[in-house]
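Just one chain is shown here, as structure tokens, and it is the form predicted alone.
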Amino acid sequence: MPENEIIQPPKINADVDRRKLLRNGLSLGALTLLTGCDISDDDIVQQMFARVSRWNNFVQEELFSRSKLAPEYPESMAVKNFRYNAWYQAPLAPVIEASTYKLELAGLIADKRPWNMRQLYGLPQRSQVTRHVCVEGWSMIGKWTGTPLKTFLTLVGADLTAKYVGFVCADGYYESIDMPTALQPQTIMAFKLSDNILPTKYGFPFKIRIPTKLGFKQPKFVTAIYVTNRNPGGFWVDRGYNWFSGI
């Protein structure tokens, strides 16, 4: 697909209420989800799929509300022995060294001065009890204890009227979201899980959690962030994963 090509939805009459026909339309998308398995090899087949899964993005970037927030829950239903997730052992996560890390900045942000690990728990803290919800099929209510990724960006001076929001792993995974999905104040910076200091195999430093996203668009381990307004992709969606995946 030519890099400025624009795939345009299917028009929608006025007199049908919009929101429903877009309702609708999630189950035209929904073979998407099996899409990191490899379903065939001919080219017409993938291209209908990739066109499908554009236009699942589509509806679901359209149902979005930055102000609908996700369920909370009381503390006591959070877990204290939160599964591990990864397609690595847990002993195989990166160790990443308090006194050296750095979070680089770059892209659509006017202050790309590097933060420190100081400087990031400085920042003002909150804490949510909020499910998390993996592609595999498994889901874990857990409490989560950070700084609101909308925050960060502000005091950046990140470009608020971009489209994507960047993220660079120590592990090698990479992630994007949409610029309000970054806004939504339940997205947080998540330095803390069960009140302690984000243990190495679930992501320390941070990670980004997001409770209206599906598990896989959570990274961990966070060494860089970027503002963009071209899509960055992600490691599983462009493996075939859908893109937008909200829950």
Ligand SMILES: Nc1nc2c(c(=O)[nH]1)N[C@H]1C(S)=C(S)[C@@H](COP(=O)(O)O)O[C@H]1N2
Given for the second form:
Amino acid sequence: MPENEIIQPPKINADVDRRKLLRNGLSLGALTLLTGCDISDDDIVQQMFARVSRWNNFVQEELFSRSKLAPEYPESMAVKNFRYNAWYQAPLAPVIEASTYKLELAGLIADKRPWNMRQLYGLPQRSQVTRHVCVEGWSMIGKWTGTPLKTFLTLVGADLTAKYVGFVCADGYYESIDMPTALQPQTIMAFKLSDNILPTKYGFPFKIRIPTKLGFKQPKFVTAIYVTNRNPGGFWVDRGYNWFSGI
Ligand SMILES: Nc1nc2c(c(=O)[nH]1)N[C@H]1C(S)=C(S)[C@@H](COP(=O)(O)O)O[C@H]1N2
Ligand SMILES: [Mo]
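What would the structure be for the form predicted together with this ligand, rather than the form predicted alone?
Next comes the full complex, and the chain you just saw is listed first.
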């Protein structure tokens, strides 16, 4: 089946509501599945989903580049007892030793010297109260405090014209985001939740908090950050979830 028959992207109309457009993007794929394909052929179905997902990445990146900030809420709305989530139960969360911890840097970064906890916690910080949305169907408002990822990337001389920022975690998890999202001022290296140093299960020593993306795009227990022009994928993305996953 020729590629251009599978998805006929609608023209992007700047005025169109982004959710409506995303919905149309999805139903377009579903429609093609129902009408144009032999759905008994798993390969083709898989390829189709991959194409729909790539198309969704493209639409979302286009819209994100002109989109606004995520809403911030009054502090009184922040939940104190935040919900935990990961691909395993909380007692199995990796315990990171603060005195020996090092954040490794790699890829298109000029100064790749690793950072220890003292250096990280010495960075300028700000607080923000935003909503975390998990793809599993729950959301919660929390207060996170930390350093804009942009501040950090600038300090270490990262190539800010590169396409992706990738993250490696202590629990085998990994994620990556587009550079515009990495530079968005609300994307932070979060050291605190509800004014307390991040407890182990919430990602000590820090979590990348991104209020414009779904929960699974926000790696905890980060041990390495790298900058690259090749899309590094992610733990759930490589298991079929959409890579951009904006909210
Ligand atoms: N290292 C790591 N980061 C992760 C995950 C994980 O399993 N491992 N799960 C993700 C998912 S699906 C969600 S919803 C949030 C949950 O973060 P919380 O425990 O602070 O609520 O972390 C994200 N980051
Ligand atoms: Mo999630």
